[in-house]
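Listed next as C-alpha cells is one chain, alone, in the form predicted on its own.
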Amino acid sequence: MTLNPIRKVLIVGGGTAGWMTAAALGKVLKSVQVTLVESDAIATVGVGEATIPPITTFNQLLGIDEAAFMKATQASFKLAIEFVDWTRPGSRYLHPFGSFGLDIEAIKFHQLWLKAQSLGSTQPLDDFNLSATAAKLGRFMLPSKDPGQVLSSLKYAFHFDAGLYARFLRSFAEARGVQRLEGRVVDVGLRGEDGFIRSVTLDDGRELEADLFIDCSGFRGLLIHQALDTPYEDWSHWLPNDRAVAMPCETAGDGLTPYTRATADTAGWRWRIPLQHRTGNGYVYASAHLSDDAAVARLRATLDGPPRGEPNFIRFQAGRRREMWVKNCVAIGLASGFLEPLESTSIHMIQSGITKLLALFPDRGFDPVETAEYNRLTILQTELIRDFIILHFKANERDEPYWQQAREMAIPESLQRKIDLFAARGRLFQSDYDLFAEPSWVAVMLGQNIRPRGYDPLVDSLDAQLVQDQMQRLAALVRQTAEALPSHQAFIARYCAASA
C-alpha cells in the first residue's frame, strides 16, 4: 500500500486526447479525483479520424458497447488502407489488417509466396488475407470467435467523426465522476523547490491544483513546452510535410468503403475517410513545394461529392518531445509530438500513452526510474512508427521534385537496415515495441516495389507440390469466406446505423 498516493489529476485540454485520457482514468482510478479543463473557444484539430485495430482493445478496457459507440460517432469499419499512386502514377496496393496465409513449419508464409512468384505465379499476396479480400469486395462482418474458422482472421478498426468521439467519451467520463471545467489556462505555477507544476490559473482567476498534470493541449503544449520548456526533436528532414487542409464532402453512391484511401499527389498526399454521414478528405503537403491556395484547389477538384464545409488549415512540424513525461507532467497526443496521419497512428499513440501511464502510475514521489521507463518505451515506439512512415516516401519512383527529394534523402540507419535485409531475401526482424507487425512491413515493402532478390532457402526443404496445393486451398477459402459476407453498407445498416 502506497503511503503517498496521487489524489488529484488535472487534464489540460479536451478533444480526442483529453477525453480518451479522462475516460480511461475515470474508469480505472476509483479513488482519484480526475478533472479536465478545456475552453469551448479553442478549436481542436480533429477532422475525422481513421484508426487501427488496437482501438478495439481500448473500447474493451472501457467496456464500451461497440454498436452504440459507432452510432454515436457516425462510424464505419476499416479493413485496410489503400495506397494509390505511391510507387508511381497508376500504381495501387493495400496495407490490410491481419496476417497473410499460414506459416508452414515455422517458415513465414510470405516466403512461400516469394518462391511461387519466382516460379512464375502471378497470384497477389492479398488473396491470402481476408481483410484485404473483403475490402476489395466491399464486404464486412464481425470476426468469428472460433479460431478454426477463416473468418476469425478478419481484423478491423474504425473511421469516425473525431468531434463526436470526444463528445461520446465526455459523456462516458462524466458518468464515472470526471469533472469538466470550462476555462482557458493563462498561467502555470511551478514549485520553487523542484520545478514541478503546482497549479494552473484560468482566465476567470480560478487556480487549480493537482498532484499529476496531463498535457492534452495539442500543438501548443501549454504545460510540457510553455511551462516546462521541454525541447522538441525536429524530424522534418525525413518528413517534410508541414501543412494539411481538410474538407468534408457528401458521400457519393456506394462510397462507404471499408478502407481508408491515401493518394499520392504532387507535393504530398490526400486522404479519404468514409463515414456514415459524410466523407472526410484532406491534403497533407509541404509548403516548400505547394501553396495553400494550390492545395485547396487540388483538394476541391478531387472530392467525391459537394463539399460540406470550408477548408480547415492545420500547421505542424513532424517530430517529438525530447521527453513526454517531465516531473509531474505527462504529455499525451499532439502535445507529445506529431507524426502525420498516413498510417492512422495518432489515436493509437494517445491510447498507448494512456496504457503506459496506467501501467506506470506514480505516487506523489514520482520515482524517476518509472518516469524514465515511460519515456524510453514511448520514444522507442515513436521512432519505429516514424521509420514505417518514412518507408512510404523513400521507396518511390515518381518524377516530381518533392518525390525525388524524398527518394534521395538519407534515412535513419534503423530503417535502412530493415530495407536492405528485406531486399535480400524478404526477411524481417521485429522489435517487441514495433506497432506494425511483420505483415504490415511486408505489405508496404512489396507495395512500394521493394522486391526481394531471393527467398528463405529453407522453403526449398518443403514439398513444393504440397505447398502449392495448400496455398491454392487457402486462397479459395479466403475468397469463399469474403464473398459470403454482407456488404459493408448492409452490415452497418443492420448493426450500427446512425440517426439521420
The other form holds:
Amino acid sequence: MTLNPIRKVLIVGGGTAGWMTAAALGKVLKSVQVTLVESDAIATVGVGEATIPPITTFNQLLGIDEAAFMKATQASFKLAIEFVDWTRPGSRYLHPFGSFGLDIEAIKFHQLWLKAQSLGSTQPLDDFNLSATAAKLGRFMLPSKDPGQVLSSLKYAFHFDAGLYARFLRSFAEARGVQRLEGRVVDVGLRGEDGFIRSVTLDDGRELEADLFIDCSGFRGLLIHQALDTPYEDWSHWLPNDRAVAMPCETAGDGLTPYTRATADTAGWRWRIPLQHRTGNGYVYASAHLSDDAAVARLRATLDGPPRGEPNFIRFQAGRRREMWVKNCVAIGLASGFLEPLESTSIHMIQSGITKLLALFPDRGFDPVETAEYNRLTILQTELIRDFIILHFKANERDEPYWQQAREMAIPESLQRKIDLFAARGRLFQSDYDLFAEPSWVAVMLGQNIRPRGYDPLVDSLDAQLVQDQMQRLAALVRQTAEALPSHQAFIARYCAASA
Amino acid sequence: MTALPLGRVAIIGGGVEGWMTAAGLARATGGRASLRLVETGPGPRGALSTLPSLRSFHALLGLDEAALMAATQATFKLGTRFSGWTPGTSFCNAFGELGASLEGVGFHHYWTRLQQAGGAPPLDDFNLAAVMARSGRFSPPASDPRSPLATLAYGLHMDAGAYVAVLRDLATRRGVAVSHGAVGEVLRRETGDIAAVILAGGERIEADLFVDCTGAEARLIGSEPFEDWSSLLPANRSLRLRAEVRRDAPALTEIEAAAEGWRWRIPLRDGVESGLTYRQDLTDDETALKAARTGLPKHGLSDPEVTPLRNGRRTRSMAGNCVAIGTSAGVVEAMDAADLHLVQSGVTRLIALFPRPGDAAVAAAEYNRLGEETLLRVRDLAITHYRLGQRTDGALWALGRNGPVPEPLAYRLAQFESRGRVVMYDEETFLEPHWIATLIGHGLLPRRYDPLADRMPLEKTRAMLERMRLIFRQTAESLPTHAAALAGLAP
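Having seen the form predicted on its own, could you now give me the structure of the form predicted in complex with the partner chain?
Complete assembly follows, chain above in first position.
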C-alpha cells in the first residue's frame, strides 16, 4: 500500500472545470472522499461551448452514454470550425477534424495537393477530408468502425450548453459519491510550517479540510492566486484580446450547422455555436481597440435571430500561471491560465489537466517530482496551443489597426520556425505533445494564406498521372460518402433530440 | 547532359552509412536526381545489431527480408542481454511490450507494488520477447491483435560486408553511379559550400549536395565544431574479431561488462562477433584483445580490428550544401545498438527535408534541430548504463558512474526513482518499455508507485501477474527454436 494515501479532495468551484474534475475523480478514485463546494450566487463563465474530438475519450473514461449526454445538454455535432473574414473580408476556410487524403509512402498528401495547385488545379484541399465535405453539406452520421470504409475517417466533437453539461456531470458525480456543498469561500487557511493549504472557510463559518485542493474557481484563482500568490505569465503582447461579450439567440440563418463559425471583426472575432434549442454567440475583442458598447452593438447586429437574454461580459487576460500545481493545490480550468476559445481548447485543457492529475496522482507526502512533471507537461502543451492560436492572428491581410498590429508583432521563435518551414515547401514537423496534429496546422496555415513557395521535391518522383487519378477517385469517394449521409438536423432528431 | 530536377548528389564514403544513404535516396528520388557514391576505402568488416525500426527502412527499399537474411548470415534479434554491469546481475532489454497496463495504470507500477510487498519475479518474466529469447525461441509478431505474440518486434544481426553488398546491388541497379578513391582535396566556394571533391586518383566529383559518410574522419563536415562528450561517456576505443563457431545462439545481442570495458557478442549463422569497447589510457589493445576473446575457442579467430571511438557530435550536421550522416555527424557508443538507427533517421530526415536552392537554410535548421534531439536522447540512454552500473573493478566504471549527468537525463532518472514516472521527450529512439527495462534492470527501483495501482487488491494483482507470467512462459515454450526459425526461412 501507498503509505500516505490522499483521503480527501476538495474541489473549489463548480462550473465546467469543477464538475468535469468531480465526475472523473468520483469515477476513478473509489476510496477517496471527493467534495465540491460551489455557490449558486456566483455565476459561472460557461456559455455555449465547442469541443474537439478527444472529448470522446473523456466520455469513455466516465462511461457516459453519448446520446443521453447530448440530449441532456442540447448538444449538436461539430465537424469543423469555419473561419470567415480572417485573412481579409470575404475570405473563408474550414479547419476540419481528421486528416486530408492519404499519404503516399513518406510523402504527405498535402504535398501532392500543393503540386496539383502549382499545375493549375483549383480543387480545394477540403475535398479530401470527409469531415469538411460533410460539414459543407450540413450532413452527419457517426463514423464507421470498419477502417476500410471512408466513413471511418469522419472525426467529430460536440457543441453543447456548458451550464447543462455541468448539471449533467453533477448528477453523474453525485451518483458516484461526490459530495456537493453550497457555500462561498471567504478564507483560506495555510499551514504554518510549509504554507500548504490546510482548509477553506465558507461564508457560513464551516471550515473544510482536505489533503488535496483543486482550484476550479475560474479567473479569480481563489486558491492558486489569492491564497498561494502564484504569479501569472502574461501573453497579451501576443494575444491582446481581453474581453468577450456573449449573447444567445434564436436559431435562424444557416440553422443547425455541424460546425462552429469564427468570424473576424474590427477588433477581434465573433463565435457562433449552434445548439439544439438556440445559437450561442459572442464577440471576443481587445478593449484597447473597441468599447464594450460598440462590441455589444456589433454582436446584436450580426445575430442570426432575435436575442435570447441580456449580454454577458467576461474579462480575461491571455496567459498562464507560472505553475499550475503548487504545494497541495492544483488549478484546473481558467484558474490555471487562459487562451481565447478560438480553437475550442478550453474544455480540452480541463480534460488534459484531469488526465495528468490522475496519471501523477500524489500521496500526502507531495513529492516535488509529481508537481514538477505536471507543470512541465502542462506548460509544454499550453505553449504549443498558444502558438497555434497566435498563427490565426499573425497571418492576416486586414486593414484595421488591430489587425495591422497583429501582423507586425514579433511571435514566439517556436512558431516563427514552423511558419518559415511551411512557407518554404509546406513542411511541418510535430512535437509529440502538440494537441493539433499536422492536418490542423496545414488547414490553418493555408487558410490564413501562407502559401508555400514550392512543394516537397520528392513528389515529382511519383507518377503524376497515377497520383492525379488517385486524387480524383479519392475526392469522388469522399463526395459520394458525404452525400449519402443524413442531414445533421435529421440525424440529431433521430439520435439525441432534446426536449424543447 | 541535361540537369535532373533534383540535381546531383554525391555520397562520399561507402560502407553501411554510405550505401544506406544511396539506397534510400535512390528509392525516394526515383531517377530524378543524379546520384554518385564514392567508395573511399575498403568495405566494412564486422557484424551489425539492429533495432526493429530498420525493418521499415527495408520495406521502403522493397528488400525481401528472407533473401536479405540469407545473404547476410543473419540471425534474429529479440533484444539485448546486459550482464555484469552490476556484478552478478543480468537483464534483458527485449523489444515489444512490458506486461500490460491495467485500468490505465502502467504495468511496472503493479510490479513495483508487488516487489515492495515482499518480492516480485524478475521483470524479464513479463516481457514475452525476453522469455522467448531466454528459452532460445523465436517467432515473428502475430497479425491477430488478440494473440500475446501481437506486440512482438524484432531486429536482425547481420554481417556488415554482406549487408553493404546487398544495398550496393540494389542502389546501383537503381542508377547510383560509383567512383573509387580516397578523398584528396575538398574545394569550397566563398560561401563555404563545397564546389567539388577531388579524389586521390584525380577524379573530380561535383555535386549540388554532398553527403559526408566518411565516418569518424568527417572529411567534409569536419570543418564544423565538434561537441566532445568524453566527460559523459568514458570509452574511446573498440576492438572486434570474428570467431567461427557454429552453435545455436539465442536471438539476442549480448552486452557484458568486464573490468576492461563492455564486451559485445553478436551471433551470426556461422560465427559470432566479439568486441570490446574500452578506454585506451586504461586498457591497452593487447589486454582488450584478451578480454574480447574471453569464452571464445582458441582457433578460427579472425585478426582483430581496432577502431578509435570519439563520443560527441558536430554542432551542425547539415551546413551549406553538405550533410553528414552516421558517425561523421555524431557518435554514441553502441551498447544499445542505435548506430544503424541513427543512420536510418538521418537518411529519412534528409528525404523529408531534401534541400533545394532557396530553402536550404530553413531545411538545415530543422534537420539539425531534429537530429540533435534524436542523438541526445540516445546519448542519455548510453550514459544511463554507466551511471547505474555498480562495478568497482575498473577505473572506467568509476569514470562513467561519476561523470556529469545532463539535465534532461537527471530529470528523467529522478522522476523514475521517485515514483516510476517514465518521462518521454520528443524524438526518442527508445520508447517507454525500453527505458523501464533499462532502469529497473540496472537496479533503479522506484521508491513509490502510482497510488492508483492500489485500487486493485494485492492478492488480485499477484494472481494477475502470475497468470501473465505463466501465459508468457507457455507461449514461449510452444514456439520453434531460433535455429528452427532460421532454418525455416525460404531464401
